[in-house]
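Have a look below at one chain only, the form predicted on its own, in structure tokens format.
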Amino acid sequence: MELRKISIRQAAETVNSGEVTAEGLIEKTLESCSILNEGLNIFTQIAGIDALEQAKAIDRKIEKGEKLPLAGVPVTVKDDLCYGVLPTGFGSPAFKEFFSPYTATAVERLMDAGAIVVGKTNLDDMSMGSTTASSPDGPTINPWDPERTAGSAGAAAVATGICMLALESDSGGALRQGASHCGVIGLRPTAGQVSRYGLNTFCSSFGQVGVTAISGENVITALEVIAGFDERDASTAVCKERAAGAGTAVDTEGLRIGYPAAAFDHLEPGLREVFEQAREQYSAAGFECIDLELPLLPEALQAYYVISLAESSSNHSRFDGIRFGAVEEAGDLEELYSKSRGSILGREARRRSIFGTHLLSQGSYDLYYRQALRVWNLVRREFAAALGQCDLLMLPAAKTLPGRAAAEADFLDAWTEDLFCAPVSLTGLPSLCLPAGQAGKFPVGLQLIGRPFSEGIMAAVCDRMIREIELFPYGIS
């Protein structure tokens, strides 16, 4: 059974019917994981015997007559999501052997539906970045080019076909940029739709749990399982208040897509043509593409980093070697803090924490942080106004092609890569990344941004366009 050429529902049906056993499917999957991981550095942990035991348990349930919506479906989990069976490293050497006493809600829900976790995937230092370049285990390699980074290890796993679904996190755009660089589909859901319980996020305001898959249909199948109210995450109260049937429509006829042409001026040379062609393809498919403006994108990026850096300083203050984190030998309290945080936080995490502390200091709070909060409000209004003129917005997912694995990018250049994703994070709106075209041999992704709970519409547009332009329908061959 070639996982890239069937849907999650079809895979589950073959297991539920007994045509294929979950154990046999996972056994083959684990073999592929071990082989591909040697060259691509996708996993921090491969589940091995634990995944096989889960698969056997699924087979026993099916023998008793149970039908599970994700029976036997192999899933990867980003290593900032707690999973009690495997170590959760958070992108820090200090947590390599840390076993969480609980499992993240989204992971639990996937497992209850019959999905099987085959491994934890690589991530940046304390999940701070969109490239995996700052990972203590080294970067994940792009399946399209061994000299480039993948952006997201989960996206690389889906693109190579070793799993059908990757559960990931997204703050400033790691999930979406990874999907763009690997030619797969990545969804950041509406804020509050998926519980963040068990997610270690450096910025509480923007971190979300999302999914990566090979099709819009697969993404929505997974979202239906993991979404919903969770009493352990107050932000999911929005699911209680949601109107019945909201966001379930999938009729794509006559949709208007907003195209902020000026935003595409920020792309590196050679990429704008991809999106101009994409606009023509969407118009030819019957969508009405209208011109509009989103002038606050640069200011939105700056506001995102001011707020997220401030929150990273606050969130990382708990890793002091007393309450949380590794304990280092020290002669006094200051030395304990310095050594403990130095062993827990990598270079990128330390940088962001130091900047964040400065931004919250006297004299800087009003000058930077308070102004960033005002920009945050303005950005939300700007996107809401834009979506008052159209049904969906089209934006790039990344400014450039994936970076070189061996090169160390300037950190400010790396931060500016979030220009198109971070502003969407400020709005709390859902965003789905899908292939837009190709630049040389590399896939290039675009974001569709919609109103709250419009994931079903975006996924339907995604699958329709992939069928019409026949663009990377099965990932890497």
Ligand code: GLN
The other form holds:
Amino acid sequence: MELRKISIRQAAETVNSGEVTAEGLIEKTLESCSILNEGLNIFTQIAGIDALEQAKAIDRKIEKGEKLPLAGVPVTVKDDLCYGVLPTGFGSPAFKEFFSPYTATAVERLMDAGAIVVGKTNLDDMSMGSTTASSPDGPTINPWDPERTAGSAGAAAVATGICMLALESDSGGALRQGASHCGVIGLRPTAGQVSRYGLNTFCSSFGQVGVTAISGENVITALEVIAGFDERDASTAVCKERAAGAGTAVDTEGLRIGYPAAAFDHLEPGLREVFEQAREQYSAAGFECIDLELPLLPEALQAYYVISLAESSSNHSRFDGIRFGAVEEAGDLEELYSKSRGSILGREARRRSIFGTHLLSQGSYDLYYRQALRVWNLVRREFAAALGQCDLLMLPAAKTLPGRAAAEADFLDAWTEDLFCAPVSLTGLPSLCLPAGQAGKFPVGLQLIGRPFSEGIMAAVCDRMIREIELFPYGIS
Ligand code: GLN
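Please supply the corresponding structure for the form predicted in complex with ligand GLN (the preceding block corresponds to the form predicted on its own).
Below: every chain and molecule of the assembly, starting with the one above.
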């Protein structure tokens, strides 16, 4: 069974019907994971025996007549999501051996539906980045080019076809930029749609749990399983009254897509053409492309960084060697804090904690933090007004092609990469990244942004366009 050629529903069906056992499927998957991990550095941990045990348990349930929506489906989990069976490292060397006492709700729901966690995936220092370049284990390599970073390890796992689904987090674009750089489909759901219980997010206002797969249909299949009210995360209260997911049987005829042409001026040379071509393809497919403006993107990016740096300094204050993280030998309390925090927090996390503490200090708070909150509000209104004129917005996911794996990017350049993703995070709106075209040998993704809970519409448009332009993410063998 070639996983990249079938849908998640079909894979689960073959396991449910007994045609293939979950154990057999996972055994093969684990082999591919080990082989590909050598070159691509996708996993912080491969589950091995634990995954096989899970698979056997699923087979036993199926023998007893149970049918499970994700029976035997191999899934990867980003290593900032707690999973009690394997260490949860958060991208910090200090947590390499940390076993969380509980499992994140989204992981638990996937497992209850029959999915098998085959490994934890690589991430930036405390998830702070969209390249994996600041990971203590080094960057994940892009399956399309061994000299470039993948952007996200989950996206690389899906692009190679070793896994059908990656559960990931996205604060300012990590999931979406990874999908863009690896030529797969990544969904950041509506804020509150998926529980964040068990997610170690550095910025509470913007961190969300999302999924990556090779089709809109697969993404929605997974969303239907993980979405919905969770009493352990109050932000999911918005789901209390609604059925999870929206299904893909959606009429996409005549939808209007907002195209903010001026925003595309920010792209690196050579990429604008990909989106101009995408616009033509969407028009040819019968969508009405509408010109509009989103002038606040640069200010929104700045607001994202001011707010997320402030939140990360406050969220990371608990990593002091006493409550969390390894404690270092020291002569007094101050030395203990500084030595322990110095070894727990990597370079990017230290940088953000220092900036964030400054931003929240007297004098800076009004100047930066309060202003950023105002911008946040304006950005939400700007996107809401834009979505008053159209059904979906089209934006790039990344400003440039994936970075070189060997080069250390300037941190401001890395932050600027989030120009198109971070503003969307401020709005809480759902965003789905799908292939737009190619620049040379590299896939280039676009984001479709919709109204709250319009994931089903975005996924239906995605699958229709993928069929129309024949840009399946199956190019890697
Ligand atoms: N690049 C963004 C940041 O560094 C997004 C990170 C993320 O989504 N995890 O803040």
